[in-house]
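Only one chain is shown below, in structure tokens, and it's the form predicted on its own.
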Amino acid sequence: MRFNFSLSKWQLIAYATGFCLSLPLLFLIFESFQPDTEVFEHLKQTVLWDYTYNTVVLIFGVCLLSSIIALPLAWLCAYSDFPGKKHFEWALMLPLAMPTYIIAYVYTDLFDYAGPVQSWLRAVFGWQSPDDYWFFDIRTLGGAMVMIALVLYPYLFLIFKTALKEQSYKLVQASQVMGYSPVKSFFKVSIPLGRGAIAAALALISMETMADFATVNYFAVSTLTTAVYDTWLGYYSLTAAAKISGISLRYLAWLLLINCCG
């Protein structure tokens, strides 16, 4: 029996394109296996675990906040009819057009001590210094979570809304006939049926969050992404930076594996 392994011209172009696109990843994997004991071991013994902790907490917080924002809004747009619904749907997608660090700059200027919000509060209540009142500090890990979630939640909104529209609304109606309230139907029927779409969207949000550099750097939050930048340009160690990037790649591969298995 003979097997024909000949490839057409377009298949060769596709394979060549895929190989060229994967070259940076292949080089990164190759570089991460090179010996570099001094810089990487120093980071491992000092700050690397803090960077990893901040990254994991940041991703978890962004995914949680994105779910709180996007899931109810997607359910509302998919199963409800109200005035201005079409405008409401596309308006909820607008944050994707705004870079995350621009949102961070705007909100920082608004809520900083010298910003208009705190200045107005001091003028109204007669406060003279920060000791007279408490106000949240936006340039923290929690603030970075909120800023990134405000930009990335449309991914989950769009994917979950599409998944709901492809489902049969009769299932929701049947649950309500059985005595489920709209809220209980949302948690007991819509969420389980759309868990595949939710997992895919959260995996995408996680990757975008891990890749973000400008926002976390502006907020002085140390993550694996900032560690790669600092190690490469601060310690001049490409190998150590590649090893840190390998940690991020393994985490992303784990996320994708969970998504595929789910």
Second form
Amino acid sequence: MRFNFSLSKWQLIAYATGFCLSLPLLFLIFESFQPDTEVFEHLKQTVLWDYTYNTVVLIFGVCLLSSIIALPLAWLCAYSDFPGKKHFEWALMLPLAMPTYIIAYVYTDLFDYAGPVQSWLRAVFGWQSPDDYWFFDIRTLGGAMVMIALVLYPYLFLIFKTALKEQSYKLVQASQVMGYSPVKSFFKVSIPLGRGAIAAALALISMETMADFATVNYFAVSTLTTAVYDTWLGYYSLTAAAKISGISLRYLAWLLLINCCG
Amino acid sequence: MKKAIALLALLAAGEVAAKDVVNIYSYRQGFLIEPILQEFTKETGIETKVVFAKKGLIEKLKKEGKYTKADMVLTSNFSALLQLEDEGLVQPITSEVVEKNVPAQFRDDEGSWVALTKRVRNVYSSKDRVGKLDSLTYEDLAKPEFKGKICMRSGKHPYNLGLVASMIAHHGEAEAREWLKGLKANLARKPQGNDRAQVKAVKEGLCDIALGNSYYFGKMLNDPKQVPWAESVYINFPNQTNRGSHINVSGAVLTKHGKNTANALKLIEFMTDNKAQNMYASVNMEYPVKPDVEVSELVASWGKFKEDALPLTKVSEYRPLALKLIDEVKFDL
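Okay, that is the form predicted on its own; can I get the form predicted in complex with the partner chain now?
Time for the whole complex; same chain goes first.
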């Protein structure tokens, strides 16, 4: 009983803090239930599906690319030894410090038609116009995936590497003694054991991707996030914008649910 | 008693100090507005305080309601002026000076807004690959002959929305939708970047034709890095053979809950008068609304042109529909 008072005081503070933090969310939910059928219906009939498709594909793409980059690197850093490993362990974290749209700007400048790469190719091969050759366009959905994955993969790298270090290395050794190659034991032992960590990291990456505005806006890729902005400032409808945010929130809730249950 | 007088004097002094300021929300950029404001302060002694932003100032003003500090808003396009009026955020500009300086079609009948500068929605064409297009119309841009040749910024940008709205006003919804579809089919790439980026794309050979506002041509010619972009294109005034080129305006309103309305009114009067109008013309290469103010030499060299006489309020009526059509034909996707 002695602790009851202080406990409830702390509880009160916790609830109050929680309430303050959830205010924007509550406001959004409240706003999205306001009547505004016209704008939202119109969006639903026209572009909402494209926005949703772009968002979902972007998230899957970023998660896939991040996995391809981060999982092997984490495994190498956790279980093997190679020259410069100590440096790589922290250097591979650095991209996280880079705002995505900055690298988007830089890569666009590099790979654009007027950029050094294409100019050099034209000079070498004597091409005259864009019709003479094919070169990938970086300002696309695919380009956005690569940019965002290059910046967000360290989440997965860090969390998976920590998980690997905490796993018993004996399990990996045992699998290899019993005839698994290092690659096979990576897929059959390390990844299944680390799936909780991987899921948590990918959820984090998904949320960051969904919230990205600058990169997709710069690349003219319309996602739910850019749609919120357009709807609010173009159709002047905060309610329709809140409804679109509601869709993003629902995806987020699913993601977290899958994460918890998985 | 002495104390009371002193207190009153102090209050009065405070009042005077408070009167000598005008608070502005500006969608227009600092480089353009600051010199004009400095000149205004030099002439009148009224200090100016500005909040600059590209987006969201109207939303801010709306949320602030009667607690807002803003006395006036400067906008960079016409639909923002109308939005301010529609949302009930303005009070009438009643001034003989403004009425004398600005022709009736460039201010609201009830004084809700006043235009300060005009700009044309031009078509830029590649010197090498297309040449000058004197008889081009906006309607032509949807013709198959321009397939894969046109570059432009997002259809949802106010400058393009204005043009689409004017197409609806002139041709009706169905025809405007077909035009938009045709224009979309002619785009060399997905709408992206700003107006100048389109001219750059013409220079690079990605497309042959770009849509852009008139003053960007002058601004590119003033920026050493962008001179080659501007020099690779001709500036064309569309629809000279019929209704004239589409124009948009920048402008100003007095806010409903402004505390320094008299000062703000003085600033608006100043902005419609010769000195400021000249500065708009020379600093930003825009067309002054005051008829007897000369355009800059460079702007004059682009030639005289016929303006679309359709009232701006008419254009703006169709803005919501224009936005819907753009989503319908998935212009930006």
